[in-house]
Structures are given as structure tokens and as C-alpha cells.
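Only one chain comes next, encoded as C-alpha cells, the form predicted alone.
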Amino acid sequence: MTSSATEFSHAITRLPSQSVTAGLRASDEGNPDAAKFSADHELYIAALRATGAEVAVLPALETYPDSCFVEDAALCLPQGAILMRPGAPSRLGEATEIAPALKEFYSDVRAIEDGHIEGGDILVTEREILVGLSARTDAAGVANLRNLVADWNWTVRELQTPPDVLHFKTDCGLLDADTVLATSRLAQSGCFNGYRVIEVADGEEACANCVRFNDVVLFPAGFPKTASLLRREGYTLAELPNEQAALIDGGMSCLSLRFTPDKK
């Protein structure tokens, strides 16, 4: 089952930097290799393209190493953009920076101006939107952002993002109107009741975060337990190679802002 949170029309992306090899990261398990990085990301493009998105791609930001993952500065929804609060100091200006791609989109562009959100603490659902409290989240942002969506009929719900874990979608992701896939330790905290929950395999927790655009979800390469369980449950993966974003925390989703515009 599809839905207005997995179907669209638009992505927006940005090119990774040379200097994505200083990105931040949880844990230091080497850099990046910005040449690799960048054909990765040529692929991403190319999948979004193949389920009928129009892409645009903006200029790499040098000023700003983690400034590809897009999906960290703002929030597109149907009725509008909001424009994050990261938490990471060195981010603060990657809103500002994307703000003009998204006024090229949307006739409203609004701004979170207290406390801090990132994008990769929000799954937006058919009926909801979830934002798990992290290092880069917190509750003055979500509190913000409540207000910001009250007049488009959003409910917004605080959770817990679990210990340890960067983002709330580090271990989740929407598959459909009705289903998300996350990790053990997510699922059991109960923030998913009313939802079906499939949980991915053992050893395989960092491929949580999927992003399903149109009928086609894209999920990294290398978790093969969890993909054969999702093609087995009818989803269509389009696997994706995604080690060297992974070293500086970076998943599917955190690479694209997905929506279908209100200008025409």
C-alpha cells in the first residue's frame, strides 16, 4: 500500500564535497574516499530518477563536509517546507544554504528558530509525524515544529531515539502507509504500536533506515537476510552501495528530500 509518504514526484540532492572526508561521525572507522563517495552517490541519483522523480542536484558545499545529507535540514511536506535546527554546530548553516532550492518548490517555507531538529529524527507517516529525541534533537525543536505544522493538521509525536543511536531513522524507515521496518531495539520500545513493524534480520541493523519512493525502496547493498524478507513480503528493493556514507553515519534516507511540490 502506497501512500502521500511514500509517493512524489521531486528529491532534491546534493553533491557530496571533497571534503566529506571530515564529516562527522559516532565512531571513527576510517574517512570516506570522496571519489568513491561521489559514484555512490551518481547511483542514488540514478534510482531516484528510475522510479520517475524529477531530481535536482545541487553544487557540492565545501564550507560544510555532511551538507550531501540533505534530508538533515529541512522537512518537506505536502503543504509546505520546514527548514531544521541541526544540532551539530558545524551544520547550523546547511538550512540557510537549502532554503532557496526549496522556495524554488514550495510557496511556504517556514523555519524551526528554537532549539534544535535534524531531519533524520523525523519518519513522517500517513497519519503522524514521529520525532525521536537524540544528541541533535531536542524538545524546545520538536515543540517548535509542533507549532509550525498545527495549522496544516499534522500531529506530531515525541519519542525516545534509542541509546547510542545517531538519528531515529538510523533504525527505521517508512515501507508503506501501514508497515515500517526498524531494528529490534526500536520495536520494542513500543513506538510503533498501530503500525505492522518488520524487523530486520540479526547482524543486520544498519539497514533500518530504507526509503520507500514510489514503488521502489531503496535499501543498502550487503544485507541480504533482510532483503530476501522484504522481497518475500512483495516490496521491490533497488540495493544500493552505501559503505562510504555509512563512515560518516549516513544512510538512505539522509541522502535526498522527497515531496511533490505545491507550485506548479
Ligand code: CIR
Contents of the next structure:
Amino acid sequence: MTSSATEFSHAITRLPSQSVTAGLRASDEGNPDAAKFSADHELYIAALRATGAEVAVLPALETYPDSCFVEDAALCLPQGAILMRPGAPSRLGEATEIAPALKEFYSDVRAIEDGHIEGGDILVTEREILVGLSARTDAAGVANLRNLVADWNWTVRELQTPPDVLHFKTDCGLLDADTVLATSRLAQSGCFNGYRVIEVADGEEACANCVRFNDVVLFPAGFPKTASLLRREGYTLAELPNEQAALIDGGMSCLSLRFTPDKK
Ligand code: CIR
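Starting from the form predicted alone, produce the coordinates for the form predicted in complex with this ligand.
Next comes the full complex, this chain leading.
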């Protein structure tokens, strides 16, 4: 089934900085290795390109250790792009940094000006935009987003990111127009009623953050039970190393913005 929420011609990524070793994290299990992080990032870009996408690779920003996680700085929709207002103070400036790249592809680029909201808390499906309130995303940010997308005919549904979970999409990813991969704790909240939900295997919660990009699901390596389940369901997986990004709470979706430009 084709879906505007899973089929894209372009992606934007940003090279990891050397300062990625100082990336934010909820619990410290050691710093990522910058060289290994870069090697993993190259594989991620190659996987995007293998789907046929044109991938813009922006230069590293040393002043922003988390800036390779471009998803948090903007939201890309078919009608235009929205600059986010990250709730992490050290990440606030990343929205301004990504603006020029978005303006190359979109004629309509808007900006959140009230409250805070990070792209990792937003799941766009074909029919609606789901946003989880979290330590990074507040009600004022969600209300501002709702206003900004109203004339594009999007409905925004405000939900709750589970406690102690960084982002809403830490716990879920869209697999196709009607299907979501989710952790049991998020699925049980009922927020995906009306969708088909596939739950990750017990103990494999960290693979819920996957990305469907054209015919492929970008999926973190090391979660064999859920990977087999998804293959049995007919999905094609590109399994990618994610250990370095995981040390600073990053996953598959955070590393790209996925879209089809409105400028030709
Ligand atoms: C942060 O805490 O902001 C980064 N270390 C990780 C961001 C991950 N982004 C995402 O899940 N969308």
C-alpha cells in the first residue's frame, strides 16, 4: 500500500560532530566513540540511498553535540516544513541551523514560537499527527503545532510519552499506513486504537524506534526476535548498527528528516 507517511524522495542528515561524545543521555553507560559513530552513520546514509532517496548530508556542528539527530529540529510534511523548538536547552539552536536546508526544498517553512516540541515526540501517519507530551515537549508546543498545520488539514492528537521515556517515538515507529511497531507499555495506553499494532518482543523494547522508508524498514541490529517477527509479516529490514547512538539515547528515526519536497 502506498502512503505519504512512508514514501519519500529525499532525506536530510547531518554528520556527527567530534563533540557527539558529549551528547545528552538519561543514564551514563559511557561515551560513544566518535569514529565508530561516524562509520555507523555512513551505513545509515547508504541504507537511505539504497531505497532510491536523494540524501542531503549537512556538515557537522561542533557546538551542538546532538545535532546529528536532525529529526528533533524539524517536522517535514507534504505541504511544508515546521521548525521545532527543542525542549533541551542545549538543542534549541539546532532549529535555526537546519532552516536553510529546509528552505532549499520547501517554499513554506513555518516555525514553532511558543512552548517546546521535539520531532522525536511526533509520529505522522497518513491520517493524523500524534504528539507525545514529554520532558522535551509541552502542551504549549503542541498547541502551536496544531495551529500551524490547521490550514494543511492535519489533525494533531496530543498523547503522553511513557514516564522516563525520552521521546514518543523512542517507543514506536510506523511500519505502513495502518501499522505501528510499538512497545507493549505504549500500545497498552490505547493510543494506537484504530491502527494495527505489532508489539516488539519482550526484552527488545529498544528496537521500537524504527523507520519505514519506501520499501525498507531501517531497523537497529541486535533484536533478533522482533526482526524475525517483522520478516514473517512481510517487511524488508535493513539492520543497522546502533550501539553508539544508543549510548546517547538515539535511534533510527532521529538520524534523518524524511520528505518529498514541495519545490521542484
Ligand atoms: C537527546 O537526548 O536529545 C539526544 N541525545 C538523543 C536524541 C534522540 N532523538 C530522537 O529520538 N528523535
